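The data below hold one chain only, encoded as structure tokens and taken in the form predicted on its own.
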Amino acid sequence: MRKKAASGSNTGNGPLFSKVFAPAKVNLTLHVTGQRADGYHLLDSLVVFADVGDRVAVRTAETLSLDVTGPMAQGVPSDASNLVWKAAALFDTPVAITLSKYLPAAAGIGGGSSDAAATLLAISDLTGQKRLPEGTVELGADVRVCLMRQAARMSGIGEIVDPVPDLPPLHAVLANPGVEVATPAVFGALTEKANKPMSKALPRWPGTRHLIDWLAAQRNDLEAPAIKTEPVISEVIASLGALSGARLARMSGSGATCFALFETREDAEAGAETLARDQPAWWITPATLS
């Protein structure tokens, strides 16, 4: 389902270069189990990839630069405070980076760490390291996750990932209303800190039913501070949870993107096709979970 990296030259002499897919990142569960002395959140959180996401593609260059391209390219910055840049910066080959964007930005999907995990591996493609450079954790808590790029479970401040092997399929339609939402903000706004966790085993789904019946008694406990922040998210999930199909609608990380899951590939782009009618000015897109 996701695009591994593809490295090789334009011409017999031409520069090398590295594409690699940068998957959208789903949080189907987000219990917050409690806060640190340093500030930090405690997370218990299922996280799973989707088949729509950005690309990053890399190539030898004489200078650092990064231009960034693509439907959702407006406002998001093209220099140093980029985590791409950033995450390019850690090597020592200087390289040529585009990001095509089609995500949208702070949006609870991941996308700056997930471009930032592309990069890290497209660069590390072109040059042939296969060990990454230091510095990485300091790119943020989700890129551990994102360079995974599979199901897992992520815990303590999202340092802690265990994979998640055989997760039954899931199908889903993503929406954003269009609002950015600052994490901070969110984490600002929740009340009770001190949550319970999932379960310490997580089950053996035997299909994708019982998958989402077990998800539906879990929780995202950012949710409710994030609809505080911006109250249209309510209208989000209500508008995904009434679509035809739709077994559950939810918020994925600190918002704004909500999710609704679906047991058909088929019924998830009908119910994108008729949320799509209904709201033209949303980012919205069918999608495979995995």
Given for the second form:
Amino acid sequence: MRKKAASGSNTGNGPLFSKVFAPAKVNLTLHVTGQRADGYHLLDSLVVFADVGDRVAVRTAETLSLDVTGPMAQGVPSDASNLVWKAAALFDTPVAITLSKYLPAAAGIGGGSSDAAATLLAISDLTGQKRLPEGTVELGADVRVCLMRQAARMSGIGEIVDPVPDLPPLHAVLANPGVEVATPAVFGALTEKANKPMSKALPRWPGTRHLIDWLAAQRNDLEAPAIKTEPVISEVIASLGALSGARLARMSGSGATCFALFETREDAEAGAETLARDQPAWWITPATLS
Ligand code: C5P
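Based on the form predicted on its own presented above, generate the structure block for the form predicted together with cytidine-5'-monophosphate.
Expanding to the full complex; the earlier chain stays at the top.
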């Protein structure tokens, strides 16, 4: 079942509108298990979503348009090159979109994919069109999991998404050093493509501590090639891992955002405060993942 996405309301005779939250996606694990003939990599990844994210608002309009605002808007395109625009262009109904950016771009936390998924959900809410148009998956490998917006195991090249129900709550600090990472470059720097997947059946974790212990034995295979591309990522992981109460520090996606996991929200908030004091130029936030 999909989490409820839309939070807009429509009253009176004005244009119809719909607002949807676009949560950050975090890859708790990311095992690269092979490469297809077309160059795309086979993945086995446990994905969760954060309570921090961007916001997408759409309203009916004469023509398609995109306005990008918010604290992380700088450098984000507001033309047809933005995935949000590409997602909206799949529908017959033109809309005016406002994208409020709170997440860093090209950061391994699915900003673009989550924004695109939120746009699809917002327009489908606006138009009452239940079936999403053709071409949504082609927008990006993470769009399908971002449409689901709940803990899931993602495999294939990202097109196979199986929900993982009853995941114990996780508390995290997310940190990004402000360098944009090009995903193809990171995949390109990966030397060993055929790595071990996660266990065929995922265990049942009785609590947060068990889940973190299990996660510690898993991997993000893109971490090493990402560090080769952007060495500052190893500093981010080390700084996160050194925070009081941090049980595990790892990179998400192809970077450069990394996360530390904690057993309580209080520890995560204290960790985020400490790190923000030490690294005022980094993007840092506490988050609860589910
Ligand atoms: O689909 P998306 O735009 O997110 O992917 C960006 C790039 O990352 C692709 O062009 C490809 O080079 C690489 N990629 C990959 N295998 C995947 C997903 C992405 O090689 N499963």
